[in-house]
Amino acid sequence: MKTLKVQIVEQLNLQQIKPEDIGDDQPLFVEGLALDSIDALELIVLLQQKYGIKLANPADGPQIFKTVRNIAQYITDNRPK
């Protein structure tokens, strides 16, 4: 989970966050990081970028980027083989 806080701290630009300062349970959105829509999108393009990985349903979406520890479940069980 470690290389996916970095992609993520990286993604989004949060330059004023550590990625071992994020907690694998924490929350992302709302408390938490207290990220909003545009890190969302910012997130499915990590997932397709990195991982090949293409949402097939954005309505999951606040589920899988709840945390990440769902994100890394979400990678697991949809990356290509």
The other form holds:
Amino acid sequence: MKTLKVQIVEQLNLQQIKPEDIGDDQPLFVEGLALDSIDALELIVLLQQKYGIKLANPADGPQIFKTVRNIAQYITDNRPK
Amino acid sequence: MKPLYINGLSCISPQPTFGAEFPFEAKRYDSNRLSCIEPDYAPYIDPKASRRMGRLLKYGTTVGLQALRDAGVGSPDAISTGTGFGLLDDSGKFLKNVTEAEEGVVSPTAFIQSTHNTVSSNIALTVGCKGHNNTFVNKGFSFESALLDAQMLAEENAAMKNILVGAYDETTDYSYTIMKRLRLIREQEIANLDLLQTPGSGTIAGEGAAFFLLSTEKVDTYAILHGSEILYKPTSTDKVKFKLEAFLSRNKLVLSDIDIVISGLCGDAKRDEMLGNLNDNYFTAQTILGYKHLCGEYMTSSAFALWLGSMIAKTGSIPAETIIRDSHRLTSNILIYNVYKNDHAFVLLSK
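We have the form predicted alone; now please give the form predicted in complex with its partner chain.
To see the whole picture, the full complex is given below, headed by that same chain.
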């Protein structure tokens, strides 16, 4: 999860936030980091470029991108072997 | 067409033009590439939004918002801008991403910001302006096209009282390399303040943004903008003189009424030939000022010249480093004569 947080900060250019400041279960959208729809697109790009994972169903996005823990779990479950 | 009043303005350039005293002390660069002096953007742009913005989007938006604040106008009736290349750095990033991802999925941010009208759109979103919003991309005529658009809007629609007009461009590592390869830039490094005294082959690269709140009502005005005229590839100085005299006549002036000519000399001997000839043999009674040694050459540098002219009209002071020939005239009627390659343009303003 530590690497994933570094990648999120880099991909979203979160200038004021350090990776260690992001809690594992902290909400990423609306509250918490208050990310927006463009950030969601950036996270989809991150999953594809860094982990080779294509989001099969965009409707699952809100649940997958809810917290760093959820994203990490999705990567673990869907990473190409 | 009716003149418009410049009631607010702002400029970010390689010189201390943003929020500084006027006349400013010109900054010396020992490089053929001049870059903008960037301010703290926090008072203008939400840090959460600025993390995605490229350099030009930040300084273009900031200048637009400051021109509105300067005029005390919350939201204009229309926005009209000009740019030569738009957000070039983001366009480059987007194309690089496409290549690196082998045309697969790429980051959306650079793509969203790579359009030419991103600055004017961002200003409109920030101040809630839902009116006319146009960006002109017409090489060396981009800014003059925006000025003409504003004058026509005010002429045709009495409800158009406040129009924000501006121009913005940037030089990137990639564009600078291409300009050098095309030999548009001097081969040897030259100090910018020596550029116009030592004509040679090529010029220096620059960038900047300047915005103006043009109004139909006079309120603490910097200068009166009478109009602009464009002239493509004039073949002789006689054609320029004919066009200029007709332009002045439409504004009820003759050449001898002009006090100051802000001349778009760029330091390239070939490109400056016609302007130099006119300065020496036609504008003989006027004070001649230069500006491209201060901001560098780029397609919308005439917006910097309009900022300079407006500040001179308002304060009556002339920055010493701009003076090419001082004829000790008043600062009442100012003609900007810009040349970008084959694109010649006049802008007339007065006190």
